[in-house]
Amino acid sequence: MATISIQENKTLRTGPLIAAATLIGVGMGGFIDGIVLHQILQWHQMLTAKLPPDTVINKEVNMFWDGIFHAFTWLTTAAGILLLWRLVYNRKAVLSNRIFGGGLLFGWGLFNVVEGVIDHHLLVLHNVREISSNPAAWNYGFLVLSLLMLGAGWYLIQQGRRRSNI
């Protein structure tokens, strides 16, 4: 039978966790806005500012570059999971469900902000919603949310940090 040693000096830290966590975070977001935004609500999808759905051909355009979207959410979920398996398993680090559930949210919310500045302002790509009569109301409403969760992110991990005393 054998037996596990775990070193009595070894030093646990956050950061692997805060890593994996936030990197699932941003992957999960984006399946979030991906499924919810552009399939299930039909708001947007990739590039509705320029190639509204008005025919099959720019239909299908936007839906290949959802398809590419959908990859990166995939890729980044992915890679967010293999962080947390290899913590997990070397024991690397501090597990603790305010800092796992603060990088989850972090990540969501680091995911809005980057998606909403690059795509709904710098190119616009696409608006929150489409069809209204006030789509920066709505972009703009969704950058508001999204640095709500980044800050409730931010402070739960901190939270989570000082009762693992680290």
Contents of the next structure:
Amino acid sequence: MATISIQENKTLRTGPLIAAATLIGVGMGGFIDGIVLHQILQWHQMLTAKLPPDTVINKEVNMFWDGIFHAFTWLTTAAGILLLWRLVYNRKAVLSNRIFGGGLLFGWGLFNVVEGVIDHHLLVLHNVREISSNPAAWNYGFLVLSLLMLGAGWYLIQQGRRRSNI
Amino acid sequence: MKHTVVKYARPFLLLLLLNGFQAAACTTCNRPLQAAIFDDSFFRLFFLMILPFAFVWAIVSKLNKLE
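Alt. form predicted in complex with the partner chain, vs. the form predicted on its own above:
Below is the entire complex, every chain and molecule, led by the chain shown above.
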């Protein structure tokens, strides 16, 4: 009986939990961006650097692309939940609070870094805070904060993996 | 026969849905808004919206393979 559980433990992996938590973190991070920065604070919308929302039509076009952004964020969250359900159902992955929490933080940071580099710096679709005396400072501040989240999340994941003897 | 109808009905319905997307996009039938959204830049912007997610999905597929 003990041998069987050791063999079962050997087949357990951390990858599926990291992937599921990262996807959910990406989704939750995307929703925080969309809900807090786009809608509540209204610091920016999806295309505000290219299409300033100074007319009703421009505002509505920005709202449309915000909707597309939210649709992809929803799909990512749904994929994360599906992965999480699958790994719990199959019982072939390590279940660790540290890996899950780290994955959520890592996903949030990862999304912010990728979105920040692509949308804020390379394509300049929008700035973190459009109406500001120094939008670049807000963009770099956002990126630094996101990198810290990414690093902290990865550190927690590695700590969880070590504790799980992987 | 029934199987063939079902086989072709699904892609047809999908095509119908995609065609109706432009008209259905604005509940108030705001033609200027539709023209502003579905102009020449539509597919380029759609690609740009997917881009960050595509990067993230690629990274997550690598993470999924970790031991």
